[in-house]
Amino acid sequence: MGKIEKLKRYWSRRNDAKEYFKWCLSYTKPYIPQLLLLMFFDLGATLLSVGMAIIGKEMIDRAAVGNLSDLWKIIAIYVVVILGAQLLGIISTLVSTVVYEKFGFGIRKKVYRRILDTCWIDVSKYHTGDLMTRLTSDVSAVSDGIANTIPTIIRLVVELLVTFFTLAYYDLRLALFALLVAPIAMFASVILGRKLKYLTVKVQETESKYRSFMQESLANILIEKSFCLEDYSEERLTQLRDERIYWVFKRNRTNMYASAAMGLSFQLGYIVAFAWGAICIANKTITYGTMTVFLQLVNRIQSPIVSLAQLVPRLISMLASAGRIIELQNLPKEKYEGKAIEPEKIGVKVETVSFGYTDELVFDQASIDFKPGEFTAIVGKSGIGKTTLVRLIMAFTNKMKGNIEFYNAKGETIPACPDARNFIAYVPQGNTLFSGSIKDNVLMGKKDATDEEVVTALKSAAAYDFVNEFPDGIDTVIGEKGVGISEGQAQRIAIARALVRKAPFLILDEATSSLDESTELSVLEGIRRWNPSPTCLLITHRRSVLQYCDREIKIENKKMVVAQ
């Protein structure tokens, strides 16, 4: 797609900014009286520095005749003047401060819980990178323009209106001609506004490239040491690096032209000023202090202007990560049900489910069912669809068709949604453990679970020995996906999550891949002895196990069909 063609596309959804600028108020409902707090105080600082400049004048023109004694008392204004602009300033940058970082974080719990919410299938869809720099540039970006950029805009109003009625006041010429810059600016403002956020948008794009590259070189850096990829993933990164950099310095260029364009007016209204203040002062008409009066204020009025179209690039920025933020709060939420069935001898019943993550299908009319108290293996060659079936009875998807129920020993049932979780224990396939200590990791499975449960749960899950030995025992601290212990160590830590919950429903997905088959056993005996048995899918390759299991389920031709 051309330039010309992206261009079009932008300025076609040129609307879409009153929706992303409606968005960015609604979150300011919280922050209203800080916000108030805030532009009262740069309000009181533009009065005062207007202020500064009539006392000035007075200065001069009471120096100019010789009168002393009313000299000092205006000095002493003078100060005081000063010294109230000069705190004001202080106590506005503490209160931006205080509102940036609240409402920043305001946003992004909000978005981080929209994403926690979300549909699985649907947020798989965006790399950990991108939703990283949503949830943290975009973020930033939309709480400096809430906190920042529109108080500053609003000041800076006050601030053209207040100065412009003060110097025509003195002389209504030179005011009128001081605001000869606005049209540049704002004709500079619309025509760059346009392309300043498609620039804007392609630079957030190429850092979500940026740290996309970074997290996953980081999480999978095992991999490049072994196939040799260091040169490799430093020349990717450099790569990724220049777009950025290609992207930065086109917007930060159209930033400048504009910049420069207003800074030429500017000069030229100040020059003016200037002329037009000596030629008064050679016809005897102002006195040397309204001389003063002219360049200051003729500064003011038109700084407000040049500042307004150079904060254009940043309202821009706002609303452009307003939409990157707006697209992941529209993602759909996941439905509950706001149902819940007796937590005991659970089954589900899997009827004529058809499923598939493109156009080709997984799943097509395939049943079966899980029976209360059972424990069934699951088997078949990798990507036949073990681990979409576990997706599907935990309701991570809702694409599918057909129906997933389940059901308890009392008649009582609920279909496959986030509520049914509550009565679920899931242990992943690979490495899913946290930083933190193997006690907060065990902790996640039931969050008010005592020393004691947690002790029972690594015991049955055959991790209660080694982790014993360690000096601190369940408060040994291990790192990012279990750094500091072994695979097999660290898939029975994550066993013990799911055992310590004690749920009626338990779902395997390969959590004994990395088990030597003697303590792969251990842990099936163990559930096994549990009183009252649990439902148990455990999807596995090993044959070993299938002697623990009442039936074996084997997924051929899209279909679930029981074992002879």
Ligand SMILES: Nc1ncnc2c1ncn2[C@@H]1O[C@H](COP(=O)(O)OP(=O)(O)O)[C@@H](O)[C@H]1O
Given for the second form:
Amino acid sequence: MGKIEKLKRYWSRRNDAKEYFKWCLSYTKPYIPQLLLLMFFDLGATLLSVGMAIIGKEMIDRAAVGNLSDLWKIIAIYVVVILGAQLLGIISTLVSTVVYEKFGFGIRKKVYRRILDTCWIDVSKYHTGDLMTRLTSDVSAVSDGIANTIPTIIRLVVELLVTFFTLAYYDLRLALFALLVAPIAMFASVILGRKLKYLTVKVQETESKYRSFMQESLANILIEKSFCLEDYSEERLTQLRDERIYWVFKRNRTNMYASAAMGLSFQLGYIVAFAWGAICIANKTITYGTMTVFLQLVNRIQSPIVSLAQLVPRLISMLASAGRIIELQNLPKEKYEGKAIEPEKIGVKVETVSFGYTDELVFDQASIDFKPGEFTAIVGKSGIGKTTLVRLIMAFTNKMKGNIEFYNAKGETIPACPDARNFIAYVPQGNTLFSGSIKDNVLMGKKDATDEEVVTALKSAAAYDFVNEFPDGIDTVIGEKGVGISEGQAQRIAIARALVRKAPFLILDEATSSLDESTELSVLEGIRRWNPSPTCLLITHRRSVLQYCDREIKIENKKMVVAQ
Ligand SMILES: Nc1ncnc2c1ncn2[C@@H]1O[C@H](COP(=O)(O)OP(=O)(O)O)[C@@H](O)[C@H]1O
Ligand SMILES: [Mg+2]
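Cool, the form predicted on its own is there; where's the form predicted together with the named molecule?
Below is the entire complex, every chain and molecule, led by the chain shown above.
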């Protein structure tokens, strides 16, 4: 790599760190009063502890000359100061816990919302386990940075300055000597810092993989069992753990080198202070009290330096985590049109649409017009693009070329966009139920639907008969992804969830694939009779469905053609 390239990379990394830092600060603003309070208590505790060293000196000096009456007073002050420092320490811990929790939740909520607002196609590239890791441990690392690390760094810097000048007042040479740890600490944190950031990202990535694996495996426990994968999966988990341990170990080793170097110089400082103090006492240039000040303050100069150097990795891991969160936040947001059309008699025109998930196109200049009120069957081989067509109409992707536009009888139009979903009811392919009661699931279609509306929707989806047979009726609780009911029952509840919306545009993506023919026909009859009657796109493989449709559209050769 050329020098210029190296320099460029260095600058871009610096700019990244700056950007990440700015981002963290932008989230910190609402918490500034609490953070200031926190720092006030922290600094109070620090000043008291420096005061303690000075009071200690006075105590010993009084003792050395046998001044007992003053000694008692000073001991009393000493005790008060110790208690005060402890109390401030406790209060600051409490405040910091509150900030940590509030801040963490604040960020988590925003990032969660941001993921919801991001275009589906971009989010779908992330494993949910990875998203979870970012939402949990990465957010925790950032809040730890804001609520603990940064206030602590500020406190340590103040502590360092105050102690340095206090010691310098008694003995400048010793104070300067104590600072000798600083270059070693700086060296360790700057040189190792970059490596640490890289290692921290690796650790978080392996954490994501590890979590993603477990989550997916637990979600598909039936597959694990069916294919006798228990041993294999455990082995795979061990592999992932080993991978994680490898990076954790590497990171901790780097940390350890830094700590060891600093620890050694720290010891050295202590020995020198001790020896120097002893010599001074022998020469009678200082009192015993001053000697205790030496011992305490040399330590108090060095320990903030060492702690600062140790906090740098935490700051770095905060920045690395911030980077992983920012990456999510930088995904393009869905674009709202900010307008609405009267949701009645909706049709949709697809014009010269080209789209592919990769360079391979699924649609190439495809056009079709789905007229208001029409029931259209969409057929085509598996993998040909039926679901993709729905995703385009639902505006789940932002990479489409061409035009998709909804229109109503009044001639008002609105392009395919998130706003249009207000008048669309969609039954996706596969099992899309949530854990909770059947009623909760149906209410997702219309939050304020009455029980009567829920029941009517269930009836039209041919679901009420079996729901009614459950002892708890519509309040029957089902598990994650509809555990506890059959696939076909889940499909019918999903259809009821769409129907209850009373949307003028209904999309069913192989929504009746698990039903027997007669149940399927009664569902379709229910939908046809549904009032108000929607425009409907029905993706299907079954010929029997066609009798309920006005038209049949076939997807082939990356186009849509009218069959018959
Ligand atoms: N999220 C995705 N990323 C990349 N390729 C995809 C994605 N979803 C579907 N595809 C591909 O697009 C093509 C059309 O898929 P799809 O519309 O789901 O087919 P179907 O007609 O069976 O519903 C398939 O070749 C499939 O492999
Ligand atoms: Mg499909």
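Since the structure is predicted, the reported quantities are computational estimates derived from the model, not experimental observations. Only the largest set of C-alpha atoms that superpose within 1.5 Å between the two forms is called the rigid core. Positions refer to the first chain, counted from 1.
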Exercise for review: Spell out whether the Cα of Pro33 moves at least 2 Å between the two forms when the two forms are superposed on their rigid core.
Suggested key: no
